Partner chain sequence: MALEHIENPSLRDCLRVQRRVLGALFMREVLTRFGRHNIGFLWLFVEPMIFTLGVTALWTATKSVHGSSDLPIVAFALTGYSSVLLWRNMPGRCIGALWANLSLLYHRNIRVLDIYLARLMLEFGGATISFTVLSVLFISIGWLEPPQDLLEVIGGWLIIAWFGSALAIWLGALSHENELIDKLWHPASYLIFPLSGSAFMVDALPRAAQEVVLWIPMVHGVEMVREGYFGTRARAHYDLSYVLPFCLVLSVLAMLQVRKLASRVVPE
Amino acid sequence: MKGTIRLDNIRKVYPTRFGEKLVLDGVGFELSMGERLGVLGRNGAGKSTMARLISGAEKPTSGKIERHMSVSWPLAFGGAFQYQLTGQDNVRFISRIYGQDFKRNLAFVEEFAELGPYLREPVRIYSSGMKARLAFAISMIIEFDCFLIDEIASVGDARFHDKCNFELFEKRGDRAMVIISHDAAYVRDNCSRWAVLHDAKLTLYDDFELAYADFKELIQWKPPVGWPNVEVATA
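Quick one: this chain alone, in the form predicted alone?
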């Protein structure tokens, strides 16, 4: 269907020294324009793997992904970069691929990513945070229909978060999004649907409180002594 992304019975297996590692097993959902799906899961649950599959950076072991809209790379993922090139040259490269105006894009990235002179240094010397900021800024110069947001809330300071949120949720509030974050409040506040990924299975929810309660039960989360009595805290 036009304007949708559909995952059908997705299975992803990685070979390891100890045998096959099943990361996703029978995962399926459909996402339409304007919908924001928030995904909760512990570290290593397969959330970032799912984002890479949706983007096309990786292929599933089995199952089918249908994309009837343009999809970004994961916004906190620098895997699309040419690491020997400078940040500036990566902007030039992406601009050329998508037929964009390089000078206009460079001006935006310089202002938004706040990398200063490092924008003219090889990406291979960047910290993970610098790569994520560059990836986010470059993603904003291309008008995708669907944005994949992988832990972008953990990048940069509060002012940078505000800039990211304005670009995504204000200027592009009509787009589809898949949001992965350990910050439960961020997922609650910015999504219209939710999912929990646990033991390679994805469960979908229309109610955040139910999704979050099930997530905490699945991971056997218990508040530490002195934990504030609030409805939602970072898990």
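In this text the structure is predicted, and so the values were computed from the model without any measurement. C-alpha atoms forming the largest set that superposes within 1.5 Å between two forms make up the rigid core. Numbering follows the first chain given and starts at 1. What changes on going to the form predicted in complex with its partner chain:
Relative to the superposed rigid core, residue 121 undergoes a CA displacement of at least 2 Å between the two forms. Superposition of the core reveals a Cα shift of 2 Å or more for residue 130 between the two forms.
Follow the form predicted alone with the form predicted in complex with its partner chain, if you could.
Single chain only below; no partners, no other molecules.
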């Protein structure tokens, strides 16, 4: 169907020195335009692997992924740019790869990332905040139908945070998104469906509270008294 992405029985196995490690097993879901899937899972659960498989950067061991819309690369901190090149050359490279207008894109990145003269310096000398700003701005210059967001929007100061949220959820509210984050409140506020990835299995939920309750139990974590974000708001 047009405007959807479908994962069917995805399995991913990585060879390690101590035998094979099963990272994803029987993972499947369908996502349409306008839907936002929030993915919770502990460190190393395979969330980023799943994002790479959805984007097509990496191939599953078995199973099928059908993309009937344009899908972004996994928007993460470091990946996808070249550290020896300047910010400007990175914009030029991405514009070329996706056949887009460089001048227009550069103007947007200049305005959005607020890097000033550093846009013309190599990315390797950037601070991590500057890198995150550049990464996010570059991610926004190509208008994909589906965005894969791997933690990237939850960095930076509050002002930058607001700008990112505006770009993603106001200006691009009609797109499909897969949002991976350890910030449960962020996922709750910005997604319409949720999933928990644990022990290579992906469980889907239509209700955040159910997803979050299961997630807390799986990772055996109890929020301390007065935990600010999630508990208070839903009390």
